[in-house]
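In the block that follows, a single chain appears as structure tokens, in the form predicted on its own.
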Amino acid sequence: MKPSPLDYVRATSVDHAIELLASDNDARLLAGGQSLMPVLNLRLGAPELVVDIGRIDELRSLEFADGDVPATRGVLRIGAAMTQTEVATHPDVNGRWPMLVAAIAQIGHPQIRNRGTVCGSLAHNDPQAELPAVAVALGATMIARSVRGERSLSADDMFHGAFTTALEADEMITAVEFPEPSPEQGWSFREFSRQPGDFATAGVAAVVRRNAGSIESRLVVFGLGGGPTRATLIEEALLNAAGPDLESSVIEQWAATLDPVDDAHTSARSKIRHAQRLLVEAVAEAWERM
């Protein structure tokens, strides 16, 4: 199939792009196109204007900045036109943000990662996508701009449900910032899919850290139908835990809060079973890395 008739404009700057967004509430941004083009071709969306931001130089940036405290930690700032492959293959990202690299490796196939952008995946917020879950687990911050100015959105506040975010219709993500993991932090990223390259049936991004005698964690589940979701019951159970072994009653109590739906490939019950198994495995692996 082909898209409905539309106007295509290649933006020459961020200011140009946000002016175009402000002129049409139904305008859509095109960066890598790996999320937008299927929507257009299947006519699941029919915007009258598509704004291409893929060749804006100021968005093709990968920057490393010093953090506030401790001084050894930094911040990775990824511009909106940087592809997933460009991010994952950068040697500094490989050495300092291993969960982000591990998650990108699970996205589709190389052809998709070569075109798809990190910020595009965050803005699209497919419930089966890896990067929104990683953003929540690592405490990322999205930088959004419109003609009204610039604002920061924490990952906890960004994702509101399947394909829904806190972005206004005239806003675009210009960059995302990932704080550098602390040396005391363990991590794990696990997902299950029917075969390599498929969307995840279920997945978990886990971060575990010791802090003043307690165990702090950020455990994020995805693929169940509602976007990235914190497993807060499990996080609370780990606070005073002596080890990574989770009681079956806690796992069952947490699973009872999930409400996935059947799809063409997997039943809701199977999704819950996969999520339970992956969560237990992810907590154990993150604990070992701590």
Contents of the next structure:
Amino acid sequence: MKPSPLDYVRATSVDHAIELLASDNDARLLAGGQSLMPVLNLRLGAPELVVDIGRIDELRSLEFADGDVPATRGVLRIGAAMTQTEVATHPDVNGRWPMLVAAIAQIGHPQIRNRGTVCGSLAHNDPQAELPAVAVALGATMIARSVRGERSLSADDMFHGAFTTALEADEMITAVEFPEPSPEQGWSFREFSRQPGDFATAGVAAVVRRNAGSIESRLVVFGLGGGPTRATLIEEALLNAAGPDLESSVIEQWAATLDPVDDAHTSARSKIRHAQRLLVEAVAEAWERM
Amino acid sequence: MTESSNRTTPVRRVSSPPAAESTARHNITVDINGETIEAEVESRLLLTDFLRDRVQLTGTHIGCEQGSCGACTVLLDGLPVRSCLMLAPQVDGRSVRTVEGLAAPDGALSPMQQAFCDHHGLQCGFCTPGFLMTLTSLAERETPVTLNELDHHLDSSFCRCTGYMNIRAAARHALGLAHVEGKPAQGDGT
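To complete the pair, please output the form predicted together with the partner chain; the form predicted on its own was given just before.
Everything in the complex follows now, all chains and molecules, and the chain you saw is the first one.
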């Protein structure tokens, strides 16, 4: 057997799961398992207890809440046991949250998305993962529960460095809420990977919209080693821009703030070049859709 | 599901080695290729190893054991998944289909298997079960499959002998896409 010896418990409710998390500080949650299982098989991690939350009924939900007044946008609430395939193939998600669907299409392969969950990817915060970047770009909110209570975490506060988040060890994400993009909002999701289905070498999730004469944007870069990171220098440069074309000096200034490391496949320099190109393309595409 | 799910099949209990560790074992009941299988499994036993070593269905192959190569792909409640990325206790009460479940009871190959034979879609055969399970899920799906979608599904398994083109030809024939124009998809468009 490949994983180290462990105990497995299938949680029957969220209360059950958070009690198990609170009682054993070497417990790990198993939802889709598409990140945890490789870690266990390679023995990069050896938790004593694996708590399976994949079949908890109250987490198997996809809800659409309409805004209270016409001006408020709707909200998509995704329960923690919903797979990426289930979310991306829902017709309403496809029509109203196109960036989420486009990003999910880039996650691994169909077999991975058939098991992998949206919330699991957010909780894991792999630096090369698509969904944390999308959560930041779309201003998502994570709902976290522990025996101490429930709290909401904005995407801006949630993601720290690689594989680290604001979640406490005894907390679990029960759902994520994505506000509905406004109709005048443009978006783009682009990533480069060495071959289809591979982890991203670099990627960009971009949202731009006009607001009272200026351009508000959320430009999120991922894959470069840390968690999802906003390109604030570029966002500021776009504030009063008349078009999507960016000054090369601004791009170079922003690129100088990036700090990826060389890996077996791609040099740090090459990663920065990919990120620059993807950002320029994403801004242009999002602007066109605005 | 297969025809066999309509037959009343006896429950088959598969044996497990004596407990060698203190961690919990689980009694599971799984529908495998239409047969009800009962077993007591270790918490950490992978679905792949359960199928191969306990149920003696060795058609599901072990390649990378980290979800990349696709050789271990099986259908879980009809959807293709990596069996190396699941624990055996997770499939309790669910339905698993492996490559052994594709041919008819009299040995007649499924249309996808026959297409692989007809188009030289396999050589050493190591990756073949994974390809067959993924492509069978497409063949049995109600909504039509596009060529682009087929190509993205072919990305999901490694083949190191055939060069993919014969697998693609076999799948196109079995999926009714033989006459659809289109070059293989290039990358992910960035």
